[in-house]
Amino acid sequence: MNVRKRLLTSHIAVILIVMILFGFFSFQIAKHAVIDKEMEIAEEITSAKADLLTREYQKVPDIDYLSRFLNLYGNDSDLFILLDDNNNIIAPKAVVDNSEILMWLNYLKNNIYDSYGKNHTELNDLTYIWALYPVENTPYKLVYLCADIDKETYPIIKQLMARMLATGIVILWIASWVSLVMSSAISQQLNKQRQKLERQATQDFLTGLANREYLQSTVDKALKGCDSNKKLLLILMDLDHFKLINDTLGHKVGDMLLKQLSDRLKKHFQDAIVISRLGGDEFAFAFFIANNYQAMQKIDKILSIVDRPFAIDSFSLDTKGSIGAAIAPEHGNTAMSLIRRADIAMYQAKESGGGFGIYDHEKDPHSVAHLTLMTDLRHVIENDQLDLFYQPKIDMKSGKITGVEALCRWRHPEQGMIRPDIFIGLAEQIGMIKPITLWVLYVGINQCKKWHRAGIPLGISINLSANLLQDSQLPSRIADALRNEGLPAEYLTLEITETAIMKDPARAMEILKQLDAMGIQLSLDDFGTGYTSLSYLKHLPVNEIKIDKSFVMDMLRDSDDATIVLSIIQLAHSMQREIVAEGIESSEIWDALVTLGCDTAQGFYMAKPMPADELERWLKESQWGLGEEAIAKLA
């Protein structure tokens, strides 16, 4: 039953109850008014009858004579009874033989005989009115008894009930009409309020998109329709540096940006199951897809829409988004699990600077496998489970090796080789990255010196973590390691990332200058993926710049990547820096980089990372072996 019907029913019920109560009390009042009136009449009749009997008794003091005067007045329902001082019935004699009258008298005896006056009582649904008066100057008293008929025979009450019935019908009709109008108005207001509350419960108040609760319920329902041919893609996205916009331009501008973005998303993704704002600058999308290729299409489209400038007041704002995605059913079968795993993928995308990521359970820091690895990782050094692999760096003019990059590998006793992108992230989470990096540094320097003793004049490149770059004791640690092994500083190259430098630029610059003064070579790794400005770059004491492999690997298919590679090479050369390209996996990319003037190459096309003993065999057998200049330099 809807609200309007409930209100109308309630109004009518209340009106009927009020009418019934009103009628009951009105009837009682009217009845007692009639009784009171009749008692007054009874009293007058009894008084007059008693006076008559007094006068007649004075004339003829005979009880038989008086009894003839008892029923001169009254009607069939009236009865006059003459009593003596002992309350015995004197007249009329017929009363003694009348069982019904005796029943009345026995029931009323205490009330009637105890005191003079008038009264009434109820018996067998009849009202009995009586009056008691003494017959003056005689030993007798007179009782007047009126057995009143049923209440429905009262004319006054009949009229009152008829009028009440008519009035009640009119009131009921008017009240019903008023109730209908009122209930309709109240129902409309309640419906509006209910709709408003439903919107508040399911929509984001700022953008009008769905909120987190509605996203979860909608995705949970949609998951029931997933199978091997119909998957569900859940995407989480947030805006990079949105806090900077709020802090610089104010929250009003930030809110306007979110509204514009929401309008774009609603316009371009009408096929979405749901688009939601989870809070702040975080958005979520759900789509049905048939394969992972369609997932990438959706991700690319979202990123392209976010990349377009936003015109707000007098500002033109550029922003980018970071995306994490999870696909059902393989990544989860509930909305909560998909949201959590998409969030993990988004966090990893931010960490890597890649812009987007799809959930990989092997990288999930909250999975049971990762918790086990985190425990095992604390003991890798003392259990001698770490290995160093070495990937050659080839001079692109001579085609000969100039050095190697040391890359850490973890041999797990049960799981075998653990990918570096998995355990390096774990090491950073549990604070093991610093001891692992120092282990790589010491072992790498020791191996480099061994090669020199064996007549292999290679330099070695070692990656520095962001935490270690902030360690003020790093220069002295490296100096001690070089001195203990007797390795000249110029054979050591330390690779640092833009992200590591920008964590604390002032401290990083101070440490880099100390390392440069020691004669150590410095390389800026993964260039192009961070946020180093050109004005800052020119002050960095780096000897070489490494182009990130994400640009190199696709440079033949993507003209934008090719342009970026060319620009970086020209920039490095103009600043008197060597340029290293990593990620070379084909002869075509090698030839293209040679044409562009790249100095050094690194990639699977020449050689994959390998242990030290395999590298030594590779040097003897490969076309990319040591050059004559390197051998002469060693001599």
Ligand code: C2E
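Numbering follows the first chain given and starts at 1. Each form is matched to the other, and the largest set of C-alpha atoms that superpose within 1.5 Å is called the rigid core. On a predicted model such as this, the values are computed, not experimentally measured, just so you know. Compared with the form predicted together with this ligand:
- The rigid-core alignment places the CA of Met509 less than 2 Å apart between these two forms.
- With the core held fixed, the Cα of Arg577 is displaced between these two forms by less than 2 Å.
- Positional change of Val60 between these two forms reaches 2 Å or more at the C-alpha, relative to the superposed core.
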Second form
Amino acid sequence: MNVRKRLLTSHIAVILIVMILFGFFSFQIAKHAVIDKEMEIAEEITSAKADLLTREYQKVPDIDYLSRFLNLYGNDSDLFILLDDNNNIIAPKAVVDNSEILMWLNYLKNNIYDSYGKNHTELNDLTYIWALYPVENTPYKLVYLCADIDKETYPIIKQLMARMLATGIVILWIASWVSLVMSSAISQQLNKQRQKLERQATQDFLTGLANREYLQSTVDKALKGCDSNKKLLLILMDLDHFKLINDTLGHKVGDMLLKQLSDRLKKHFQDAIVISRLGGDEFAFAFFIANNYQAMQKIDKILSIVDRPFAIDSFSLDTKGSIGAAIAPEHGNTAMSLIRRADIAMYQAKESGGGFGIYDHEKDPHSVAHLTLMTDLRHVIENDQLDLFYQPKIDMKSGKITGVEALCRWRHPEQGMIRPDIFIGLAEQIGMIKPITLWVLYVGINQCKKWHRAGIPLGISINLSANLLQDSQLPSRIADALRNEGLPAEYLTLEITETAIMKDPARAMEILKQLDAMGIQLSLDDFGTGYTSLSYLKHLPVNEIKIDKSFVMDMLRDSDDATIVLSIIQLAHSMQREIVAEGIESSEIWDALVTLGCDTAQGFYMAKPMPADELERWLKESQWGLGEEAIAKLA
Ligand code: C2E
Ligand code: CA
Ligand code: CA
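Switch over from the form predicted on its own to the form predicted together with this ligand, please.
Next comes the full complex, and the chain you just saw is listed first.
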């Protein structure tokens, strides 16, 4: 039963009960009023009759004579009885002889004869009214008995009741209508309130999108309908630099941006199972998809929608999203597991500056494979599983190699060659990055010295992870390594990322200055992906800037990337810094960079990273290698 019906029936039930109670009490009141009236009349009649009898007795003091006056002016239901001192009935004759009446009188006797005056009693559904009076100056008493008041009084009561019933029905009818109107008004109000509460429990207050709880329950329900042809795509998106917008332009602008974005998302993704704001600048989407290609389409569309500028007050704000996605059933079969995995993918996408990522079991730091990797990584050095590969750096004017970047590889006994992208991050987490970096430093410097001894004066670049830049012992460790091998410091370049410096700029600056003072070359790696301000760059003691490969690889397809590459080159040159471009995969990019005036090049087009012995062959055979003159000197 719905609320409205319940209200209506309870309302009517209450009215009925009230009416029945009202009817009962008013009947009782009416009845007693009639009885009281009857009793008064009985008293009057009796006293009048007693007076009459007194008078007649004075004339003829004979009982038979008196009997004749007994039923004078009486009617059918009335009865006058004369009693003697001992309460024996002595008249009228009809009563004395009527055994039935005598029986009744006998029954009532105790009640009636006790005291003078009026009274009444109920017997067998009848009301008896009587009055007892002494007949003055005679030895008799007079009893008046009205045996049944029903005949006269009940019609009055019935009439009263009929009127009350009619009034009751009218009241009931009106009350029903009133309750009908009231119940529908109340139930409407309740409905509205319920809907509001439901909304509050399932919606995000600011944007009107679903909240986290609703996302979870909806995805869990939707997952029941998944099979091999119908997959569920769960996307998490986080806005880049949203904190910056909030901090610099204020929370109001931040809120307006979130609202505008939510409206766009609602409009463009009506096919979504659910769109949710999980809090802050984090959004989630769920879609049914048939294949992974559709997943990519959805991700592309979301990114492009977020990418369009937002007009807020007088500002035009640009923002970008980072996306992590997980697909059911492959990556999980509960909302929780999908959200967690999409979150891992998003985190990794952010780390690599890639915009989006789809969950990859192998990269998941919580997966069993990963946990095994972590354990194995602790023993990577003692088990001698690290290798160092070298990728040539080519001078763009001469077209010849000037140095190599040392890139480490993990030879895992079961999983084969593991890329540094995977294990360097892990090593940072478990505190293995320092021993690994020191290993790379010793082996790299040792190798470099070997080449120098063989007459190949190459420089060597080594990557320093963020954690190490905070380590005050680092400069002395490096100095030891260089001294042990006898390699002049200027042949060593340390590659540091902007984010590494930004973790603790003051401390990093101190260490960088020490390294610089030692004569070591410093290179700012992956430039363009972080937030180093141009003015800050001026104070950094770096010799070269390495443009991140993501800009270089796309510079011929994407004019924005080309502009970024050009401005970085111009900026670096204006500050007398060398420029290295990495990620050159084609002769066209090489040519373009030559035109832009880039100094040094690194990329698969010239050479991939390779082991030392392979590099030695390459140095002799490749057009980018040492050149005939240098080779001749070697021999
Ligand atoms: P990175 O410092 O940016 O190194 C350059 C990466 O770009 C290398 O990947 C290299 O193989 C790759 N690369 C070079 N040319 C091209 C190209 O033309 N196309 C493409 N697609 N890629 C190219 P790798 O060796 O997988 O290393 C990845 C990252 O791992 C490195 O990025 C570096 O950040 C880190 N890493 C590698 N070795 C070490 C190390 O010994 N210590 C530390 N801390 N990090 C390391
Ligand atoms: Ca590097
Ligand atoms: Ca790089």
